[in-house]
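Presented as C-alpha cells, the chain that follows is alone, the form predicted on its own.
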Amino acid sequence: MKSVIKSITTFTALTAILGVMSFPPVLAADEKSVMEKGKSLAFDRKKGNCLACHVIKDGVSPGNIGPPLIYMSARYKSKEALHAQIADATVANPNSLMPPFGKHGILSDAEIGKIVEFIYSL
C-alpha cells in the first residue's frame, strides 16, 4: 500500500513540474514577438534604421559609421543604458553622431524599448 501511495505522490508531483515547465514557452513566444517587432523597427530604413550606420548580424547594405552590434549585454551594463543611449546619445556624448531618436520624436518610447529587446541580444 506505501508502495502505491508512494507512486501516486511522485507521479503528481511529477505531473506538477511538468505542467508548471510548459509555461515558459508561452513567455518565450512573446518575448520572440516583442524581439522580432524591434528587429523589424532596427532594420526598417523610415524607423531606426540602426543598419544605416551600424553592422548588425543579418542586416543588408550596414553602414560602418558606428561600431557593430554585437556583446550589446557586455557593453551596456543594463537595458536602462542602451535605452537611454537610443533615446538621446548626446546625454552621455555631446558630439555624437547618432540622432536622439526618444528626443526628436523618431521613435517612440515603446518603440525604443522593443529595439532595446532585440540590440541587447546581440
Second form
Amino acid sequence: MKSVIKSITTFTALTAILGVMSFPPVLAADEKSVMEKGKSLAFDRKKGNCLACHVIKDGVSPGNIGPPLIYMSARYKSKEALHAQIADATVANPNSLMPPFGKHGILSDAEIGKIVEFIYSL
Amino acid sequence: MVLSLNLCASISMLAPSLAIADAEADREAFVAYFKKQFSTVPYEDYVNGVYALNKDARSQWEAIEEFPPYEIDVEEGQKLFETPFKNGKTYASCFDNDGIAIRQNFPYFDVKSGEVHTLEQDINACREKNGEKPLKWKKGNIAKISAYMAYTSRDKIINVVIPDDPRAKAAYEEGKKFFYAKRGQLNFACADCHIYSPGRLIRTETLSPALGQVTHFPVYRSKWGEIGTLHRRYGGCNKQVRAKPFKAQSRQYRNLEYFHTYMSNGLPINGPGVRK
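Please give the other form, namely the form predicted in complex with the partner chain, since only the form predicted on its own has been shown so far.
Now the full complex is given, and it begins with the chain already shown.
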C-alpha cells in the first residue's frame, strides 16, 4: 500500500514537473489528502471537535454524548445526506445536542465536505 | 427521610398562590426526572455535583476535601466579615441573624426593588451603605466573604421563596427560560448539558446534574487556582458554547440563579466546595 502511494506521489510530482496532468493518479492522491484534512478538521478542538461527543477510530479520549461514528456508509445512502446531518443536525432532530456546524458558521461548507469524506470512510 | 419531612412541612406552610404552585410543580418534576435517570443516587447526594455520578473521580475529590484548598478562603472571609468598616459597623449589621447561617435563603425576591437579590449583591450593598467601595463581583474578597457565609450555613436546607407577586413570578420564569434556551454558536442550552446529558462525557469531562449544582458555591476550582462565585461559573459555561456571557449580577444571571436555586430547594447548603 505504502509503495503504491509513494509511487503515486512520485508520479504526480513527475507529471507536475513535466507539466503533463494525467487525471486518475492525481485524484487518488487528492482524495487521500482530502480525507486527511477532513480527519484533522474533525479532531481539531477549534473546528469540528467531534470527539467531544463521538467515539471515532483513532480519536483519543472521546466523549459519549452522541453515538459512535462507525459504518457510516451503511447508515447514510449518500455523502449528501451525511453532509446535511453535519451542516444542521436540528433538521433531523430539532432538540439535537449536536451543534449545527454549517447553519451557525462553525465550519465552512468546504470544511464540512472534507469531514464528510473522512467520516464516510469509517 | 428527615429531608423530605422537612420539605413537606415547609411546603404546606406556604400560601397556595399560583406562582408557588407552578414553581413547586416544576421542582417536583425536576427531582423526579433525576430520580428516574439515576435511581441509585440518593437525593441528598446531589449536593456533591458530578461526584454523585462519577465514582472514580469521587475518591480523588474526597481526598482533596480532607485538606480543602478553600479553608484559607473561609478563614480570610471570616476575618473580612468581622473587621469593622471605617464607621465602626460590620457586615453583621446588614443581615438577618448577624449574617450567620442564612445562605439557604438566597437568592430572594426583594419587594422594594421588585428584583431578585443575591448574597453577593447584598454584601456589596452593605459596603456601600456603610461608605465603603463595592468589591469586584466574581472572585477575591467577595467570594471569600460569601464562602465564609456559606460555611456558617452548612446543613441548612435551601429555602428559596417565590412570593405571591407577579414580578417575582416573572423573574422565576425568565430564569427558567434562560436555562432551557439554546444559545451561542454551538447552540447549547444549560439543560442540554445539565439535564439531558449528566453522567455522560463531553470529551473527558463528566457532566453534573443541574439538581444540587448551586449548593456548594462559591467554589475553589483548580482550573481557576482560586475561589470564584456562581456567576463566574455561569459566564464560563456561556463562553464554552461561544455565547457572549452576561455580566456577573446582571438581571439575567440573578434570575437564572433564582430558578436554578429554587430547583434545589430541600437540599442542604454544603459550600464552599472544590472542583476541577
